[in-house]
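The chain below stands alone, shown as structure tokens; this is the form predicted on its own.
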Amino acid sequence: MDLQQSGLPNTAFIHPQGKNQADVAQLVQQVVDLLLGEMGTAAERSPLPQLTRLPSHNIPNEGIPEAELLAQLKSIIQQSMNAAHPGYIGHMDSIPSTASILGDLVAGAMNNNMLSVEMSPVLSRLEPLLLKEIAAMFGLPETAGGVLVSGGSLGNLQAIAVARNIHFPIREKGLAGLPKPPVFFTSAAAHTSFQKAAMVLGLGSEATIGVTTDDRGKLDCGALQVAIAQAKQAGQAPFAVVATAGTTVTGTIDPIEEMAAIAQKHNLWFHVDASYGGALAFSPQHQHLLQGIEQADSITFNPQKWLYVAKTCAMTLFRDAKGWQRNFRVGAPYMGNEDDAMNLGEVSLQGTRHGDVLKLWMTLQHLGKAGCAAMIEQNFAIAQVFLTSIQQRPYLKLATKPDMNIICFRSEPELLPTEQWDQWNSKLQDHLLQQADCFVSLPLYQGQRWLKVVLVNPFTAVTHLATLFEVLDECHANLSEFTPA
């Protein structure tokens, strides 16, 4: 095929013979070259960018010049969101590893289907034994093994829908037949992902008990045992509990062996959602911390957080694989099988998938254990400056004392009536944008507004954090300047 006689630029797809390998070589090399300088340059852009212009959403009828592509790339990268940026420290979108991207570069390029064996016959079988390995970092048995999912979110929902047809047979017919309702536990402050599990699942998001929290903002495992003897006299059927190892606003870490214990006594489903927290699995100072997780049934583990890799990069972990297999498999007539291998879109929510086990390979292999594990302690060595930092300054408060590298504090100025606090908080966080070119996030905590940092950005410096509080002493000292919008 002549791609230049069908109307098509000679450069829409490579050639399998090479034949136009030197003009896609010199399109991928400008793609490259502005990646590089762009993302080499990201710390001398605003960490939240003004979006100034869209690209064009018209489709043309015939393809636009590479070069006018490349202007409006370079615009669209200009005006994301810029992780990589050092002050940029308000959420859990960490910077990629430079292994993760080329990583996704080389998946995309083989096209492979993690649907079926014969579709990605390395990457469905890197996948599991990957997986295996990470779990027996959990401390799960070797009877443990995963799978990839985009995202927490459809790794809980994977989770919750397992320990469902396990404990219920309704796996072919359904929740009608049920005498009582099926519901679970977790904490008030766990990921709102499980409520939309309780709805996709059919049963209803109500069906997610959030249970109260104690002053640090951990599930209170005196709460939840009587949140269970009342589910149980209330007629509903507990199936299962989930522990949160670092939830979404303060980071806190459950009390998972407490949990297990519990879990264990009810013959309930212990599901642990370390989307974020998992990570720690690989930092021997600190996976202490994740003590009891050895004990679950399930586990949700985000590498793409704070093990670097590229979104979108989740796991699904279960203790006991052929049970998950046997309960949620269903076969597809139109896969080949191998003796060897699974078809792993037969025993996930997702089917058609991206390979990316690819880029989280590249990234283990890249940095290996020692390399994750010091990323992770020089994470918490730098939220401690931030927390003492904190700790110094009377006007500043504490939501909880943190687990991890995630802060989350605020401004309780005594001059302002506490009715306005929420008011200047907002404020602080747009003065520190544009003033100490720090990005911090505001999240609504107890029904109040506060400042989080997420100190996951490598290079993020001792300086950037000493920047940010100069801004907030700033602010304070010219606190009577307020006036309220």
Given for the second form:
There are 2 protein chains.
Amino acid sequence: MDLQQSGLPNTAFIHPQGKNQADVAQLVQQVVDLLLGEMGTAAERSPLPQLTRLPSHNIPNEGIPEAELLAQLKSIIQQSMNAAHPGYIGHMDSIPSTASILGDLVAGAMNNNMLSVEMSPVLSRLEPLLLKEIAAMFGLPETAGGVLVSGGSLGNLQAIAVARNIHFPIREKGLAGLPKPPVFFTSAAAHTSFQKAAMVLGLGSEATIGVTTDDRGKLDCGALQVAIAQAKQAGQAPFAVVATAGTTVTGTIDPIEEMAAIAQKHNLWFHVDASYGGALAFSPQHQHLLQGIEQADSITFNPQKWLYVAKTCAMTLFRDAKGWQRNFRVGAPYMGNEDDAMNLGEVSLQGTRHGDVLKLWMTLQHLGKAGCAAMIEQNFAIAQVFLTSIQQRPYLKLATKPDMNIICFRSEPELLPTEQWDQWNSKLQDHLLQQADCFVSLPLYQGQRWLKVVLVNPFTAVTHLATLFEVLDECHANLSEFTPA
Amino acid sequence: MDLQQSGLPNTAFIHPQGKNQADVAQLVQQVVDLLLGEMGTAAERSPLPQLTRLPSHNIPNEGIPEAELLAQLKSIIQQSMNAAHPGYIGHMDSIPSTASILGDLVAGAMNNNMLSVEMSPVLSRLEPLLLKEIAAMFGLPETAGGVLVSGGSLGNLQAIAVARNIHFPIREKGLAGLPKPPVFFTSAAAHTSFQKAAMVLGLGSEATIGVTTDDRGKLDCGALQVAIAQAKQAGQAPFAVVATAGTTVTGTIDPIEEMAAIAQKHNLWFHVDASYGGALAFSPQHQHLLQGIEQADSITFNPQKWLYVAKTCAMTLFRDAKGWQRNFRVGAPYMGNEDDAMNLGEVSLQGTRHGDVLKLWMTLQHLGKAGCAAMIEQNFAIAQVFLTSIQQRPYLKLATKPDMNIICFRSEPELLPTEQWDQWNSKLQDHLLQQADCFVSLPLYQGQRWLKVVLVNPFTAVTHLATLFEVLDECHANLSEFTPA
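Given the form predicted on its own above, what does the protein look like in the form predicted in complex with a further copy of the same chain?
Now the full complex is given, and it begins with the chain already shown.
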């Protein structure tokens, strides 16, 4: 097909015999220059820019000129969430490693398909081997294995689906005939993806029983024992316990080891949602915080969060890989089969899948374990500075004592009536963005609005934090000017 | 943090103040040069190269030198599935558009998160607007909307989950208490993701009732009516009918319009899996093949297949967007809320998600509707050439008369006993790869092995097909040398 004769831009595809080499190279260069220019000046834009103009969602009949496409792309970048800014500290969305950006570029161009080995001969073999290495870092045995999934919600869904399938004979016949409704236990502060998983899996969102937490925000093991007994008494069928290593709002790590023992005592599946905290396995200094995770039946871990891999990059690991595959597999007879490797699309929620393993592999090869550890340790150090700054200010209150580099706090000024504190903190979020160039988030936690920071950006320096606290102090000093809406 | 003092490569991240600009630009340039070099010579490698050496899955303690990383990357590209080769015609995996490769690059670097509007202010607003445009192209009404998902299996899972939630009051309480087991109907040739969806959703894989097909491979509407009646009689609760627009093996389009009428008559949800064939909506000449799709309650459509967008890029569209959101939504109180837009992570299977909309948007802006149409029409033209070549050869048999650009056929040589035909066609697959530089796939269809081609690559020319048929003729002429294993 002659692209141009058909009215297509000459650069529509990379010609496999190099016939449009110069044109393609020029277009790619323009996008790369634009991108590096914008990312290399990220600190000059707001961490969360104002939206000024959306790109047109109209699909044109004829393609638009490349110059216009580039201009629109620039406008998109400049208005998007600016996670590369050192003051972007509001969510678990990190600046991506260069290696992961480039891995995504290559994976996209190769367009291999993780559905089957035939469609991704290298990457479908690399993924299970690399994930086995990571499983070993968590202390899982030689029998362990796992699969990458497009995000942590799918990671948790994959784990709970397998746990359910192993505990109940429902793969073919479904849940409708079950005498007792299955339930599982998480902390009340666990991620909402467990309620979503329970809904999707046909268990119903109420099958996620949220156990109360102690004053550190950690699941209360006594309450867990009571909840299990109550569920049995109520005619429910408990099948799993979930510990969280790094809750979304406060970054709290549940008592993993104690929970593992309770799960084992009751013959329940033990899942650890280490979507965020799993990165601690890369830090010799801090990995002890995950103590007990080696007893997990399954683990969710997202390198897309604290391991700096561009999203999505998440995984579910299973202690018994064969058990997972046996209890989940749906065959696809249109794919080739290889003797030495598994078609991953048959044993995971997804079929066609992007080669996310490449950006994970490239990041780990480029930074090494020691590089990851260095960043994690620096994050802990700066979190300590942040924590101390809070503790020095009587008007600031911590939601919980932090376990990691996530700190949730709020201003509780005595001069304001308590019912105005939510609004006041919302106001502070605005001020911090406008005056300190810092984006902090404003989660709802135990019915109140808090300010949350996730100190994961390696370029966030003590000076940025100093500005943030200066603005907070100033706001507090000018409290009398505050008028609630 | 000083990256190098901490033992990290200076290029680990793109410094937000440009402090490592030159080093990063050099690394990016090296990867771009490597990539364009390999993609621009894709026709010189095999469409499916031999695997010679896997990259190391060992995670090094110190990062490896960039020169070594680049060498390994080159080796990975050279051994991977080579979908850009004009002879790669075996699966629905197309050569990706340049715009989609670049869109992925930018989305990866921005690292925005489709979980919430706050985390992707532009892309979370653009996605619903663009999908509404596409829904309109399918003839869905103004009430329609949709969401991107990471692959077609998730697209179908999302649709069936919503259909289930709307038909049964099980969101909170689950399926365990339901008096009648829910079932839904697909053609026997529908994609295995429906069995997977039924298993995941707790319906059980047997809840997918595969209705027999006619001699064109299309769902038999008489048989569907019987199946619905039988299910009701057996105490099951039918809730959905699924039509496929482009089956995986033969590219067959079910009688959509007739099935829509049956679904409506029985008050069943009507889903169309147009993962592949949905692209026809972009072809004024061929869109009539989708007649009836405008009556769907939900549609899966994957631009990652026949719209040339790098994977993953798939969507679920709903006729009644509000109904979908109301019956699926799980709130996430840690995210900000915007008045004008929805947090997509609350209404879809996934939470954190890559900004796939950018590469879809860029592809459509770059190629335009007319460009997409031109490619689809050229694909039909070359498929016609392929079809004629088969029909000219008495030893070749079609699985079904093709509806689109997917052709499934096999050699049935009279000289060989029928029980050797599967092996013979497997041999032909090898010969075509080795001697014609063509990768065709070898699906199992109705208990037999077939050769399947998907003529989607715009650079596949009549000369490639001529070589393929020459090799087939030669193999047939030398049939006597064949010794089955």
